[in-house]
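Read the single chain below, which is given as structure tokens and is the form predicted alone.
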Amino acid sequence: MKNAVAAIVAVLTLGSVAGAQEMTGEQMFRQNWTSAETASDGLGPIYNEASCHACHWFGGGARIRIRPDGEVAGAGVLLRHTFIDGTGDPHYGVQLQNKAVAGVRPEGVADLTALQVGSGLTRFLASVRFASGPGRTADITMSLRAAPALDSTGLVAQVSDTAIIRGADSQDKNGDGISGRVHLLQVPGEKPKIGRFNWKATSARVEDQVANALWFDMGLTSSRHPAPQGECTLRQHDCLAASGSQSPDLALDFDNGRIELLADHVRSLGLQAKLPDAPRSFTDAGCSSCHKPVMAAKAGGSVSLYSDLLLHDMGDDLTSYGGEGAALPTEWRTTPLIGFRGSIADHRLLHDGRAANIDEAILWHGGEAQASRDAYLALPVSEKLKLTSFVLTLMSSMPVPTRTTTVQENR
């Protein structure tokens, strides 16, 4: 048996994922994958980043910086282009891939600009320079996505399905104005599953979310996404040719064992921390209606997340335009407030990173959260500071991970 070091050398030599059986989950997370020279496995043909670490720096989320001229520079920011029903562009698919392996043109590049929209708030405008085909298809909507922080993933995985279901009130029977609902995921041939991960609760298990990211973001195959061409469509002929998609029985880049190792690493990124008591204003403003302090765990006891893991209508200002699964364009999963995100440089908030701080994130709340936003605005300045300081403490409640193992990476 090869040892771990030999396995990493084999990966770098072959330029693909082959030979990576003995890499740890952390090594896979940090590894810069490359495309194979003679086979159709490995990175691409089109992709966004060559490693998990590139988008999730030390397990955190996207890093976004606004330059003085309004140009937005970021790592871990993606562009979705879908019809209102959630189906992807017929030429470019669901996600714009801005990088490609040798001999293949990337789909294009999204240039981001920050626009001031009043009350000190910022919105990002995306302008796409398409490189591999026609321009934007009629009726296609575009929506930015900032890579979410992964630090609360392990805690989210511990919450029981029953706890999520019990928190739902889709008809607002209690009359509190909050009508959170479960995102029930329908998978052909399987029982419905309860979504809990990602911005719109579109994955039920960490393994599913890992497999989705590998395929959409890096073009790496697994049993969940075996197509070797990644997300390139039938109209992208150079991409199809480079993938060798006509060849049957290709080995998967990530078998189920590797997916499990990588998922285990993601689950390990955050641990339950001792948390301070919430100020009265957090409850009085209605924040705890959705950002519930605790939820019941699968194995008994409770998990502190400050989320209900439900979908909520957040109003037109936070619409994503295209749907995702059963989630409507204005619906978003309540983001857990627990994590180390507050300690990461250039970390911004909300699904596209438009909010620079907690105050701005609250001001973007609408829909079911409009009353809470208004209650927050009515607080004295001292109480606003107590509330935002408390949330920042929650977001900084976990230590920022440090590199614990040495992994040779392609540069």
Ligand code: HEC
Second form
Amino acid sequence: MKNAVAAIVAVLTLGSVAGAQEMTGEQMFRQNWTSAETASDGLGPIYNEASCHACHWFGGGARIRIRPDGEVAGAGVLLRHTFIDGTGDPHYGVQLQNKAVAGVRPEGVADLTALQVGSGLTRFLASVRFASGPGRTADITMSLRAAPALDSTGLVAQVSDTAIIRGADSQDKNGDGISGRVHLLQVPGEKPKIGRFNWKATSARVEDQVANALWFDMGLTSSRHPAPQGECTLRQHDCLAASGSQSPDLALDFDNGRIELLADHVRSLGLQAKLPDAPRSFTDAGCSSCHKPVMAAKAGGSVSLYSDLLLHDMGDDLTSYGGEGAALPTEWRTTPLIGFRGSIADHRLLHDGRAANIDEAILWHGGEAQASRDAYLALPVSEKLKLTSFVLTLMSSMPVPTRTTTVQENR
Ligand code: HEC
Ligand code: HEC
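Output the form predicted together with the ligand next; the form predicted alone has already been displayed.
Time for the whole complex; same chain goes first.
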């Protein structure tokens, strides 16, 4: 039995007589994976999208539109359901998979609506139409995650661990009201790693996150996630049956070489561009306490991210309700402010995409960032504009990729 990747490689190898080559990282990123001949390996059995590209459009992030009736249409937004301790739903696991291969029922679909709250801000409400299983579990909490643009990922990877640790001040010893915490990731039997990717700094290396994405979002296996049933739980019988024999000999969909190629492609999306200098208000309003203009790089020199890569308590309005790793519901990693690809009209900000623009994103800041938000609000209009247009320039600083690359589809 061949898996999806092996099937493609076989085709390409046969074709290599005619000059075809093994897939590049970019081709793998754009590839629409399929379930091969059976659902026992390859894509699924349950999954969210069949390609990285579907959520990270050309390496960018989720695309979210609010229709006039308040319905939210979008690609690249995931729903997590967890308890306060971070464990997933006993039936559906931590992530709602809305698609499945033939013969298996998907878990359900999240319908999102935009709800106007005070001061002109909008938040998203999710209700799930379950397509299989017992439906909503009591006391489970739901939280949305928008796919981030991947432009800053390569630069985040370059920051030295020591620089992240040095910035932390979990007891707020300097008394500035800001107490960033390193997200230490504990894996049994391994040295703890420093989380730096994702909205809650839940991955330490690009390779780890690529393997997570393959498995959680697409049901594709690798040495980090070898279980062929993907994220289906022991209670999901049709999903387990479709994943067939769980033989450890089953070929992995992605070997380490392919994970590396894909990770290299992701890292290549982040190119350092010439950045403008910050206006004084950026420091005066306290933005730079968390959105640090520069951090030391592993290889020497520095990286400009406008982040400290630490977890901060952002207050109750930005809670995820459930925990994730050691991150508390109200804790989020300071989002790098560089590399917001393309037009801002196409994207929305914050972990679930609720903010339509930079002003709204700042207004949602609470908790440790409350004083900074208030300082921003107190600025004269002209200074506010200077500050937000500076942040917009930072976010638009990455080159737009060429969109002409042709990718062989696995059909
Ligand atoms: C169904 C949508 C979806 C698909 C498909 C998907 N991602 Fe993501 N991706 C996300 C979301 C949502 C996050 C944020 C997750 C979080 O914060 O917990 C994310 C985060 C990431 C990050 C972390 C970026 C950073 O700098 O913090 C990387 C890297 C990434 N994805 C790469 C990939 C790759 C490579 C693939 C294909 C193998 C992929 N993703 C497929 C939705 C998706
Ligand atoms: C206490 C630390 C802290 C301070 C101070 C702070 N921020 Fe943030 N910022 C964060 C965190 C954490 C997030 C991610 C929150 C989320 O997604 O829920 C964030 C998100 C953002 C975003 C959205 C980025 C995106 O791509 O989604 C913008 C824009 C932003 N901050 C700008 C500012 C500005 C401007 C200031 C100063 C007025 C500021 N921040 C002060 C920690 C901080």
